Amino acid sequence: MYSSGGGGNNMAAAPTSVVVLDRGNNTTCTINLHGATVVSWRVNNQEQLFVSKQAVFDGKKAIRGGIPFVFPQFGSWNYGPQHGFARIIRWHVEKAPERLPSGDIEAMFCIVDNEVTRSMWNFPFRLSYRLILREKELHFNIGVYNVGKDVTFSFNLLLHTYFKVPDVRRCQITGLQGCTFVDKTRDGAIYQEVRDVVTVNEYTDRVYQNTPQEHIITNVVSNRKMRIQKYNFPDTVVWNPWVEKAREIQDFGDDEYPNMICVEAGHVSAPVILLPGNAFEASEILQVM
C-alpha cells in the first residue's frame, strides 16, 4: 500500500512518499503525504483530477493539482504561505489502507501542532482527514480537535479540487443561482449569481457563499457528471487562471486551463470559531454519475 519516490534513505523518499488506496477494478485513490494532497483519482482506470505537468514535487512547494488541502488559511496569509501551511507540512499516516466489510477502502491520516506550525499559528490543534474510496465514490471527512484548554482559535478549511475536463468551456456549474459571490477578478466586489448554470469562459475566481449542499459539474471525463455533495461548507469557490494568469503560474502550463476546473467546498467566507476542547467537523463526498 505504501510506495515511496527516491532512494532506500527516508531523506530521498521523503518529498514524494505516497498511500495509494486501491479497490481493484482499476479504482484508486493516490495521496501524497506532502500536504495528504490527493493527487490521484481512478475509476475504472480514468484519472478524474488535474496535476499539472509541471506541478512540483519537492516536499517544499504546494503541489499544483489535485486536492490540497487549505488550512488554517484561505488566500494571502500575513503569518504565512497562502492557504496556510497544511498543504505544504508532512502528514502521519493514522491508519494504512484497509478494506472494510463493503469492499471499499478507507484511510486516515492526521497532523498536530508541532514547532513549524506554531511559529506561524500559535494555537494546540489535531486534524484528521478520513478518505473512503468507492466504486465510484471518493469521501472526505475532517475533524478539526483545538486541543488546548483556554484558548479560543479561528481558521479557514477548503479542498481545493482541481477536476480534470476534455474542455473548461463545455463544463455546466448546478446548484449556484441566486447565491452571492465575492468576484476576486474584481477587487472582490460582490455580485449574485442569476445563472442557473455557471459557465467558466474567463479568468474566474470566485468565492460563493452559502451555497447548497449539492453541485453537479457537467462535461467532465468522457463527458461525465461529477456530483459534489458537501457538509459544513458554506462556500463554493470556482477558479481558472485562463491565459494570462495561466502564463504567471510557473508551476502550471500555459496551455493547461483548458484541460482544468476547481470547483472547490470551503468554509472560507466567515472563519470557523473552535472553542478550547471543541471540534469541528465538515466531509465532502465526490461521486462520478
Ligand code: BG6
Second form
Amino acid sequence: MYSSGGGGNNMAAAPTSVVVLDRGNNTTCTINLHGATVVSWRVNNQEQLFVSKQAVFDGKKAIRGGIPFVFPQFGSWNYGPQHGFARIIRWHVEKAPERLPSGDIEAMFCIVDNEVTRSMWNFPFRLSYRLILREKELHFNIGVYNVGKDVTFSFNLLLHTYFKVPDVRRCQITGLQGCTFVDKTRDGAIYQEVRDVVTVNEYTDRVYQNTPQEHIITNVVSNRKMRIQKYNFPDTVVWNPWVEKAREIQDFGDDEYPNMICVEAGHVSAPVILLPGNAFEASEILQVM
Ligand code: BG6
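Form predicted on its own already given; the form predicted together with the ligand follows:
Up next: the whole complex, starting with the chain shown before.
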C-alpha cells in the first residue's frame, strides 16, 4: 500500500506519504518517506516502536521516534543538521511492498545525491534500504555506494531505533559487558562497562564500541524480549533523555521518557571510508521473542 497523507495527486508535495508492509494477522510496518523513517512496526497488533505524541510530521523536521536513518553524520556537524540529512529528506520507493514466496513482505527505498545533499556533503552516492517484514522480525539491509570515479568519501551510519517499553527502568540490555563506551553525558569521557546487563535509571547517552552482533532487551512491550542482531555495525548507542533533557526537546513529551529506550546499531565511532566504485553493506534484524 502506498498512501499520501498530504492529499491530492501531487505526491511529491505530500510531507507525510507512507508505505505500509502488511503481512496479515495485524503484522505491519509503516515507513514514512520523509527520511525513510520506520514509524510503526506492529506484531499481532502490538506496536513495538515508540513515536512521541509531540512528533512533527511537517516533511522538514526529523520524526521523533520510530527508526530515523542517520547518515552521513552521527551527532553534530559543521556542514548540516545533527545526524545528517538522510532522516530529513524524502526517499524514493525503489520497490513497492511485495509478498515473497515465504509470505514475508519486502520493500526497498533509496536516495541518491542531489542539490540538497551536495550542498552539505559534496559526494556522488547512492543509498539503498531494503526492509523485510517477517512474522516476528523486521530485517534491514543497507547499501551505500560510492558512485564516483575518483573521490573517496567517509561517513557514519546508524539506525536510531526507539523501542516502545512500559517502563524503561525495568529494561535490561545484554551484550555490553567489557565494552568501552563514550559517555556523552560526561563530556565524552571513556569508560568500560562492567555490568553484565545494562539498565537505564538516569539521563543516558552512550556510544558503546566494538559491541557483539547480538543484544537482547528485556521487558519491552507485553513484557517480551527484543533481540537485536547486527552485521557490520560495530557500535551500539544507548540513549534516554530522562526528565530534564526531555523537557528541553520540543517534539518530545515531558512524561514520555519512561516509555522508550533507544538502542541504536551503527557505524559511528570510526567513519566508514568508501573508495570510488565501492559499496558498504550493513544489516540488522529485530526479533520479538
Ligand atoms: C542519540 C545521540 O543517538 O540521539 C544523542 O547519542 C542525541 O546525543 C539523540 O541527543 C537524539 O538526537 P536528535 O537530534 O534526534 O534530538
